[in-house]
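Single chain ahead, written as structure tokens, the form predicted alone.
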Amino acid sequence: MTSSSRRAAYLAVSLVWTACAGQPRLFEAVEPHMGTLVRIRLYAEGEEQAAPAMHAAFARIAEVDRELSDYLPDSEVNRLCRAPAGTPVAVSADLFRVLEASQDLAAESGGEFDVTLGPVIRLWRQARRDGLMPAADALKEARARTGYAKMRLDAGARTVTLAQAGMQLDLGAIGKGYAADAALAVLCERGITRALVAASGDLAFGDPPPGHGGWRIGIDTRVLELRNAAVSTSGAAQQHADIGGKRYSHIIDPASGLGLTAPITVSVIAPRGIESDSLSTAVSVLGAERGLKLIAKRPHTAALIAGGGRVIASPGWPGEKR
């Protein structure tokens, strides 16, 4: 996007909470990043404060995308995957932070969250395009190149070592949440604390709008009012493969290498997007009973799980039924 078209993307005030002089005004902008449309809403004194902050926040998201995307051939994560097996590779602070959080959750979930599933995920992307199941031999070979235990992190040196050739990391289940966190941090550095960043189903919230207790959003039949938190929703509504009369989710079960077939939608509220994004995927794989046990271990975290005709809210899930 050129600088002129980026400036044109900034929308002038769409809502003014009060007509009193000196009160912050609402600004909103949307840009394409990370394979989706990212929306930022913020309160600022005027366009001279809002526009540069928007530009910086979107630039930060683009930076994170260049580091984490497996779709960009020369992204940092793809360069890491092309390094010789067994070689420690120094990585950026962003990539290390995301991989460290991924490995922590992988261990905590018993391997049900695994960012090394890239080879299998790529097969299922092709399956969605073709409407055909991945070949059994191809799936077996791809699964042989996965496993979170094959990735080693050295926090002191900030290096990552992939133990096997042909490994491919896929950070799609954690990257957007992290990018939303990063954009929100940039806005805060510029003195804008009343903001919301939405990257598809991953939303990060700062301080609430003037005169309100939080940012109001609807999930299932409930209205939530959130501040200084994040919420993510995972499910097969948008990305799935319909093959042989069965619907396979884009969320892969590491144990089988197959897309989930049980209908489940998971929303997670957590302190940060990097947590809500990854946990919503982990709970989808774990299922309601095991997923709720995982959520219970995390402070200030709650989940809403819908599937099989039931809706289950964990203790601490906020909101009133509409």
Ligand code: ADP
Contents of the next structure:
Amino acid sequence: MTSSSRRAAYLAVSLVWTACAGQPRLFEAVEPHMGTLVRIRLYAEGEEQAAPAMHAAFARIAEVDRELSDYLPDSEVNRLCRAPAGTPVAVSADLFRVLEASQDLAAESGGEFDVTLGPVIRLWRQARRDGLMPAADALKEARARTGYAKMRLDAGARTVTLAQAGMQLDLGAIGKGYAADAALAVLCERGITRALVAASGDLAFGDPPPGHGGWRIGIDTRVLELRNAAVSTSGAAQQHADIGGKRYSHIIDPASGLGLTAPITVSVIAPRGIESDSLSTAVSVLGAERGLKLIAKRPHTAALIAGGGRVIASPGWPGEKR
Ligand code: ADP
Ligand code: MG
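Next up, the form predicted in complex with this ligand. The previous block was the form predicted alone.
Let us now look at the entire complex, which starts with that chain.
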């Protein structure tokens, strides 16, 4: 994406919230980042405060993308994967933080959430384009290059060691949530606390709009009001492969190396996007029963799981009386 096309896509829509002088006004802008459209809404005193803050927040998202993207050949994570196996590589604070959260969740989910699934995920991306199942031998070879236990983190030195050649990290299930958090933090540093950042299915909320208890968002059949929290939704609705009459999700079951076939949509509320994003994917793989156990162990998180004609909410899900 060139800077001029990014500028062209920058829609500085200023919506007047109230005619009263001195009241904050609502500003909204949308830019393409991380393979999707990112929307920022914020309340500011005026254009002079809003425009540079929007610019800085989107620049931060672009920075996080250059660190975490699997699609950009020269992203930091792709460079890490090209380093010789067994060598500790110093990484940025952003990448380390995301990998640390990923490894914690990998351990907690018994490996169902696993960012080392890159080689398998790449095969499935190709399968989606071709409309053909990945070849069994290719899948076997790719799976042999996965496994979260083969990635070691050293928090003191802030280094990452990949134990095996040909490993590929894929942060598609955690990066957008983290980027939304990072953008919100940039706004906050500039004194803008009433804001939301939405990277397609991953939304991070700051303080609520003036006069409101939270930002309103529709999930399933309910309208929620959220503040200082994040919500993410994972599901096969948008990205999947239809092969031989079966629908394979872009979410992979590490136990089989196959895309999930059970129709399941999971929304997770958590304090931060890094957590809601990764948990929504983890719960999708774990399924309702094991997924709810994982959610119960994480403070201030809640999940809504829809699939097979049932909708199940965790005890903490807003609006649920339990
Ligand atoms: P979306 O990208 O639609 O927001 P998710 O947050 O659920 O959805 O992320 C799905 C992405 O996560 C996949 O496209 C892939 O890059 C990655 N992924 C797939 N399966 C797993 C898994 N079991 N553990 C970790 N990441 C996964
Ligand atoms: Mg996710």
